[in-house]
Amino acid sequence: MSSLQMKDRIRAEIVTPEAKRDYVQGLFGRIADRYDLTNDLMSAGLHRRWKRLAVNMAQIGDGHVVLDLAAGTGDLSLIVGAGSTEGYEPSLVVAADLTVPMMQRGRERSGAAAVRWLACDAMDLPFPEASVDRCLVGYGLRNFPDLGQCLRELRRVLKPGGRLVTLDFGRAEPQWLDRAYLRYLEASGSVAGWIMHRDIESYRYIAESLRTYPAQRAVATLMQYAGFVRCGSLDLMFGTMAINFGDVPN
């Protein structure tokens, strides 16, 4: 299959919200066994530093209920669950994800017993209104079938004074750098997918998902539309990665 054919195939698979949901669930189920190792290799371990920064920006306090949505194997949840070493003690940490094999890998990790693992759909969260103090999303926004609906759901479940912090791939500036970055993701994703999973398509999805992703500036605007205030973004690596944040009014 040529590069162009693969792009067309991926785009066809994610053309509707329902199709994208099924595609993403199947994709991450296939790569769950080596997902963490692949992330370490592709980012040279930097993703762990960025995730810790995102947790710090969430300003988690004693007694907080923390939701890690699209948790995968639980990197963010495990950082929060070990929060007593950072000076805070959350009352509950929930790692929620649509893909069960990813969470099964997470449950095998050190510290997993401090986390409650939950299979759920980000479009319809099984939490009461105003029941969560903090929400974290690591590399999940691009994968949600309807980003606006997910943000509205997060706004619904967060308490007054709550905070949402997300970490995801971004779009670089200026445009020439962004174009070069997307080409790099296509090439490196193909290599990583083949070496780690014998599946070229698995990590080519990153570049294709970014082509339709609104990225950090527009995500901040969408958060405002969903009812968040003090929304903004922090660029990392020239904008190729970004942290978005927003608060729920008191």
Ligand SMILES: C[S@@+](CC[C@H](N)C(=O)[O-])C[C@H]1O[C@@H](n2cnc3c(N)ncnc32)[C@H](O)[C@@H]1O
Contents of the next structure:
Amino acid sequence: MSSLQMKDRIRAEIVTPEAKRDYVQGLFGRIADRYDLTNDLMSAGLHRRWKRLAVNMAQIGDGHVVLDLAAGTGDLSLIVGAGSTEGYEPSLVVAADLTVPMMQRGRERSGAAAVRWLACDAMDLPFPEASVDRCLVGYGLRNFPDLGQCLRELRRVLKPGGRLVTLDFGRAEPQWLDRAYLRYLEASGSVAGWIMHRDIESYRYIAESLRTYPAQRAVATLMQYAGFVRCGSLDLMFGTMAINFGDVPN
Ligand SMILES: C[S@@+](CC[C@H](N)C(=O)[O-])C[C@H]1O[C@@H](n2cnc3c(N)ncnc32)[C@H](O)[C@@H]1O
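Alternate state requested, the form predicted together with the named molecule (shown: the form predicted alone):
Time for the whole complex; same chain goes first.
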């Protein structure tokens, strides 16, 4: 299959919300066993620094209920779960994800850490209204079938004064850098996919999902539409990565 045919195939697979949900679940199911190693290789370990920054920006406090949505193998939950050494003690950390094999890896890693694991779809969260203090989403927004619907769900489950912090790939400026970065992602994704899984499509998906993702500035606007206030974004590495944040009004 040529590179162009592969791009077209991935685009066709993620064109409707239902198809995208199934495609994404299948993909993460296939790559779960080497997901963490591939992340370290593709970001030269930097994703760990960005994740710690995202957790700091969530301003987690004692007794907070923290939701790590699209938790995958649980990096963010593990950072939050270790919070007592950082001076705060959350009352509950819930790691929620659609893909069971990702969570199985996470469970193996989390050991004694006080993290509860929950299989669910971000489009329809099984939490009562105003029951969560902080929500973190690491590299999840880009994968959701309907971003607006997920942000409305998060607004619903967060308490007044609650905070949402997300970390994901972004779109860089200027445009030449954005184009170059997308090409880099395609190439490095193909290599990583082949080395790790003998499958170049798995990580080519990152670049394709990013092409249809509204990215950091539009995500801030979508958060406002969903009812968050003080929404904004912080660019990392010239905007190739970004953290978005927003608060629920008191
Ligand atoms: C790139 S991984 C991120 C994992 C982890 N948060 C991290 O930062 O390393 C994306 C995760 O989003 C999950 N996901 C995708 N669509 C989802 C949905 N509709 N509901 C819940 N989780 C979803 C996938 O199963 C996958 O584990």
